[in-house]
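Take a look at this single chain in structure tokens; it is the form predicted on its own.
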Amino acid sequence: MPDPTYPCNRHFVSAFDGTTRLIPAGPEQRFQLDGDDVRAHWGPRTRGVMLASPSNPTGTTIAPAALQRVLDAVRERRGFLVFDEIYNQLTYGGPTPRSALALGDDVIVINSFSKYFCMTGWRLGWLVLPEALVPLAEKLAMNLFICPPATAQYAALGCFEPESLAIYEQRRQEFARRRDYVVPALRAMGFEIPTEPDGAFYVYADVSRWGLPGEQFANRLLDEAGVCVVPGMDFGVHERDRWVRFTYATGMERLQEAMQRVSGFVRRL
């Protein structure tokens, strides 16, 4: 997995007795893989690759030729890939998304009604797997949740009316908005923000020029000023002190309130 990455899909392998192996993933790569990456790092108890695009806790997509070579790399040591698609739709300002489907039918997909769909509370998903691999995926959901409530995939019905995309197309161009405030806002206090996030609706900020390791930003900028933000700790562990990831999940009015909170700490600072 790329190091930052998002912190659950580490406890995932763990929980199934694997070990996972983070990959210093810069800004100049957008925080995401590439093929080379893949060669370089491959040993020989090494069993496959787990993307996200857009990613947490960047708001980064990997571009299609990126991640083209990743699959060929995985495709030559007889690996798999996992590619998280749950924000694939929460794109702006790029190409239109496509799934890593496209790629062949040895992918194996990961997505949610979560984020799109609005329905974080509902915990329904789904995966598609190569066709061998899906006994076993129902032996694990047999063992672990037998399946979702009915309740649950009815309600993910409605998503599919023409009313109910209609208003997630709306939302997603909020994001879009909420993005284009609060990264320039970010830049004026000082922030460096190297790669722009073009999916989900995080920020992944550079604190290093106020000499604090993200942690402590972190937890001061919550006691002095009643913002949370998440520091880079979390999600790896290279580089893990210069950075924090703000999110724009919430209306304007309170980001543009958050956004004051913050530049009167740093001016502070």
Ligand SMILES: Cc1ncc(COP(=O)(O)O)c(C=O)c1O
The other form holds:
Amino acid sequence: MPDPTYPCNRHFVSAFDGTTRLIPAGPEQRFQLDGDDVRAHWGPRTRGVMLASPSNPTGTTIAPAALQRVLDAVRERRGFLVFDEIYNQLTYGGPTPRSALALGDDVIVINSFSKYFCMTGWRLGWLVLPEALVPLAEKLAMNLFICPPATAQYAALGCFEPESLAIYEQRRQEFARRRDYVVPALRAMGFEIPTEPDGAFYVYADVSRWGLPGEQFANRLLDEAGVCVVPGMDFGVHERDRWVRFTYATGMERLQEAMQRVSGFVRRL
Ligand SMILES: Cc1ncc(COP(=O)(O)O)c(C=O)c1O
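Could you drop in the structure for the form predicted in complex with the ligand? We only have the form predicted on its own so far.
Then the entire complex follows, led off by the chain already shown.
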């Protein structure tokens, strides 16, 4: 997995007695992996690669050519690619990327009703698997959760009504508007955001100029300004002190208030 990465994905691997190998992925590669990373870090016991695009915590998508190179490297090694595209429909500034399923039926795709469809609390998602893995996933499901709640499944049918889809599109545009507000606002305060986030609802910002590790920065920002951000240490080990993650999944008014408070906080540092 790239480092930084969504922390739960690491823990899912541990839950299956696997060991996660985190591969440093900096802003110069959009915080995503490339084929050479896979080749360089693949060991004798490596089974596969897991990616999320757009990524949590960085809000950056993987370039289609880089994804193809990752998949080529995985296929050469007869491994598997698990592709978490939970934020796929939440991208801004270009057409929605094609699902990784378009790359072949050997790709394992994860998705959910939690983000684009706004059903976070309903605990409903989906997994698309190569045919041969379906019986294994069924056994796992039987042991882990048996089945998704029926109520959530019925409710989710409503997501595909034209009225619902129109609302999701409006919300996507609203997220784009918030990103277009938050990114320049943070840059104007002195935060380095070397890679333009183009998806999800996150901005990964470099706080190193203030001389505080991300964790201290986040704790002080919470205590002194009442604004909550997540330090880079939650998402990996590579340059963990350099970053904090901002989320713009709240309304414009609160974001404006937050930006004012952050601005006052960094001026006082
Ligand atoms: C990249 C990524 N994958 C998966 C999830 C989990 O989503 P769910 O609500 O479907 O469990 C999240 C939630 O934050 C996420 O950011």
